[in-house]
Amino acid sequence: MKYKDYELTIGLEVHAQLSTRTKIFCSCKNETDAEPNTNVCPICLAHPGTLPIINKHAVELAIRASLALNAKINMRSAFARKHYFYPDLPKGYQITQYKYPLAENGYIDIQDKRIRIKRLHIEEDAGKLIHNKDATYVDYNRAGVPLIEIVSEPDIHSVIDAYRYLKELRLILIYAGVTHGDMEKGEFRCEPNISIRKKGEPLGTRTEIKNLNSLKAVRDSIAYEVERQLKLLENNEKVVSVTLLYNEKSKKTEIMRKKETAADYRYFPEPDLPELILTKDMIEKEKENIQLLPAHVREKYEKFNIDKDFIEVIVEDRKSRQFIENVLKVYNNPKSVVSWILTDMRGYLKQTKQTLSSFNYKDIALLIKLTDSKKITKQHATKALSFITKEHKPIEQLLKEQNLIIQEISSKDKELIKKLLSLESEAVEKYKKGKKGIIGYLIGRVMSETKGKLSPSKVKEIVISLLEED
């Protein structure tokens, strides 16, 4: 915080879109960017006489986020009507959870604080509304596709902490299989709640933040939301309780209505729908769905000592986790391969503009083998990365065909060596007046001359034997 005397406080809730085939409460397709009202029909329209029926994988799903989440699952919880009047909302009123959620008291860890989750509840998405200078369009797409709603307690006190919280929480969805989680699509938003009190003294007044799609607008607004209140805190004057909108283009938040409240929505329970009871083999079922979660992929690499950098790329990007796995599976050298893939072989990629899937997994872990029992150079590895594509022969044949491979020193090579030295009289004169540190310029001359292919280490060697000489 800016002002010492001031103590941030932040809650989020967070609504993730669940990745069932259909709609929460009928057949419709769940495609968000189908053509515009094309996956839509009377039930999620609203139309008179319809009634919801649950979906069941939306259930699950939700169940499985719950156990991902550590959150107490109720065996019984119900729907409820939350009433606002939005031409992208057709009943009217949303169908969701209120009193009764489906699961409550969770928590995720964020390096060493933990974060509570006061509860999970099922609810449906409204449409979309499209803006342009001489009309607002609606597409209902979106409408009924389901969600499920997951809201911390007022547990974080920094910008830094509500980015790392909505990051892990992200993953988490995304490991388990819950939801893709594709922020652009609106697959994954965030509304922060923002106070600002004095040390000591009760919870400030609050602000809601609507509308977030990236993490770095969720980062930005909160941080000019901060910024804004302690500004009015400073003047002694008032900050209102109201939703507000972060414009991307200007960096500020800008109002947007009065905050809502409980009352304002009029809930009352859902006459269409019975409660939601759950069986103790559908949470079973769900456990075992969840096979994997960044903190146990954290928990594997941790086990070899790997960089906590490489460790949280690992984590976050499936496809050069799926690869580095397959690779480990060829060659078990955990730290050689996340390093090479994730410095050498991404460095090359990025130069290229080429992607993983380019290359066969087993062709990489030989060749980081090769370079890990010296028998090829780095640089020779990452050369060989612009022709293995390319040609269907054995690694180890084009790399001799490529004179790639490192050479046993022979008599011929310290005689090179020796004639190389006596032409760079000032540099040894330099080493043995003391300058150990010129070695390295003598060994480039040797491995420029020969082009790499003899081994630097005993290169090392014998121009350090000859250097010593009397």
Second form
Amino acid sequence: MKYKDYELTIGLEVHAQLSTRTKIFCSCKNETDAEPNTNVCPICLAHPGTLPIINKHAVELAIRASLALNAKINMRSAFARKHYFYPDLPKGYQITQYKYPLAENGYIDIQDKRIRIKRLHIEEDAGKLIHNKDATYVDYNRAGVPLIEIVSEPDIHSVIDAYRYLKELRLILIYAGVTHGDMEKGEFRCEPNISIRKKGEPLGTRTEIKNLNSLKAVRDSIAYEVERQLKLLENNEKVVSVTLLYNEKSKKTEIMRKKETAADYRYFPEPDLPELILTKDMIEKEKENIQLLPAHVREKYEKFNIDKDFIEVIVEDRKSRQFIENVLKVYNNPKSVVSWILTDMRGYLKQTKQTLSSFNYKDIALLIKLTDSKKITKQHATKALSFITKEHKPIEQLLKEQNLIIQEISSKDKELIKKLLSLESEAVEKYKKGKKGIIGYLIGRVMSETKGKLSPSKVKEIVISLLEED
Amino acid sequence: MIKDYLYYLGQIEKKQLKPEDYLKNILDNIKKYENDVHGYIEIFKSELNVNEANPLSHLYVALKDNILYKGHFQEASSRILENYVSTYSATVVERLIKNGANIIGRTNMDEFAMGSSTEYSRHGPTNHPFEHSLIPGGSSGGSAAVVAYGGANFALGSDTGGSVRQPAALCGVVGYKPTYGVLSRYGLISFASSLDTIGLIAKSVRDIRYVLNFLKGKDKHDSTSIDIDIGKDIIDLKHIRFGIIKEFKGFGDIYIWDKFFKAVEKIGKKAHIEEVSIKDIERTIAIYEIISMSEASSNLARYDGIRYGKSVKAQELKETYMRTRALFGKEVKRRILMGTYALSSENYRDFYEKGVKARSQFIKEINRAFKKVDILLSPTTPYLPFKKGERLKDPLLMYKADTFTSYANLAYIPSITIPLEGIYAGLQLSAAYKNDNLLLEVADEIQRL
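In place of the form predicted on its own, output the structure of the form predicted in complex with the partner chain.
Every chain and every other molecule in the complex is listed next, the one we just looked at coming first.
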């Protein structure tokens, strides 16, 4: 932070939609992007006389999330009602957990830091307002979608840590199969609160930012808000407790509402739901359901001595990871497989706007193997990507047909090289005078003349021996 | 011999009574009384079926206006739910219909079941079935009145603090509040969720026990519902220990106490009766008021004019809320305000939390009493039916109607009222949690004495 006398504290409240088949208190589909108000029933519309029934799978996923976040699970927890009036909240209260959350005291590690998690609890999502020119509409498809809320301890003191915490939290929850985690769709949402104090003083006034639908927006909005608060403090002005909206276009936060009086949510225990009592079996079952976490993937690839940046790509991108894992089953050379797929192949895919899914991992494994054993050049391996998906022939046959297989150097080739060298007398002279670097140019000439069919290292051997001969 | 539903069912089975004549008799009673009583809001005459041979055939059930019946209006007698049509049926209604019962109509009530006289209704008051200038009790006044005059042979009401037992007593019929959870609340318009039970009204205890068997038990739509056994144990009253609640003695009308002790005397000839003291039971009404109003303020938050029911449109959202919610009647508003106050962060500790603590303390007290006795006895109401309009200006006096009844709701225990002879009041019997079977057996025996 650029102003040394200050300390920044960021609190993060994260909401993740659980990937259940149905909503948390009724049997409507948990599918928020359907046609508005098609996944609704008397219960989630809060018709008179309806009662909530807890979705067991939502509880299971919340347990799983708690385990993945190293939190202490409360064998007894309870639901409460949180009251406020808003059109997207059908009952006039949200069913949440208040005094007795599902889990407490967790943590996640981000690089060298440990960020503690204060609590994790289960609650229901609200509907969504849709503003039109003429009116405001409410879509209740989202009302009653199961959520977990995860609240961090005030351990985050920089924007980058906030960013890393969120990124890792999201990955952990996705790995555990708890949420789909798509931020654009609102499946993973974050509301940061930011306060700045002079070192040694009590915590400053907090402001809260809403409407963030990407990690980048979270990072940029916090950075903007930090600057805004610092400016106020430097000018001896007060930070006012406000809720801010982030405008992704202008990259600025705007004041949504002032919190003049603290909202009184009138929490009280939900009388329609009994206490949530867990069994050891439920927890054991969820332990088994966590098969892989980001940390496991990192550990595995670190053992292969793979570049840190590559590892992060593998951790974050499930499709790449699965593809690489498949390729490794056929050709177990992690270093070259990872590097080729994530550089050469990735570049090609980007250029041609294709995805990994159009390729058979066995073909790719073979291509990398052939490259490693110097049967084809790296460039030709990339070139092969353009036709191996179109033709249903064995890949080696295709490569031969396309003349991409590196050939043994024949006496005829040797003659050709000799001839080429004689035409490049100027370069040869330079080489002999000690400018050894020019050999690259000479090899290039041979390679282009032979259309890359020869092994560059073999060519180099021959060129050197011919040059030294004289 | 009480001419109850089971009596007529026997006659029909023995072909001594034609089903259609039985129904005609009920409809004739409606014709005769309804204009003066105004117990029904609506009668589903064209939907009635006389010829089925199911366990509950020829049962003509009057439904309180807060129990949902698919495709029918349900308004909780409130302007805010004017013309609301149920999109599903309450579990108890489903179970009634599945077993061949008929829903004969929906009955008048105090708005959202908040009241003790059936005067707070958007449809106007219901009158006492036999003394038309008096109130029938409430809030299930319509249900009790129509069973009393023979306009239905069975009725469903709701009992949050006495709303079934109290009008049943004042109308001279049997009213039963089961152990909390025995009858599913799914489809009952919530007043106070931790106290609400659906209650049954009939001419006899045995009718109630018979029908209860088809309605009771766990429901997948209500996670607070429970199973109990209703068997047919032969009970000899001489093995039953009765306890008169000491703290209630002397409170209320002396005529009621006089008749109460006459009934006690009769029971005393067969059984052991003693006096039991239950600390603070006479003050449970205060706990009841705090908890019921707090929960009501929450349960009624959904009536906001956005998704269903009546909506008063305005330019601003807040204005829409305020104008729509202004449709609630005075008593409902009063309770929402008091409940909101009791739950506010400033007052939570002094009111709601204290109320909850006092409730669990009281449950310990009453459990102690049930170690000494099997059945608690008291009058059902402290007062006889009073004149219409008399207490509308004195809500605190009105609330006292629940003095003898609300403790059973607080303790989740079963309680029943049977008529006292020669007076519009009832004898109330309560049993320990889940002891509904014992309670019904004993009440049946006593009703036959």
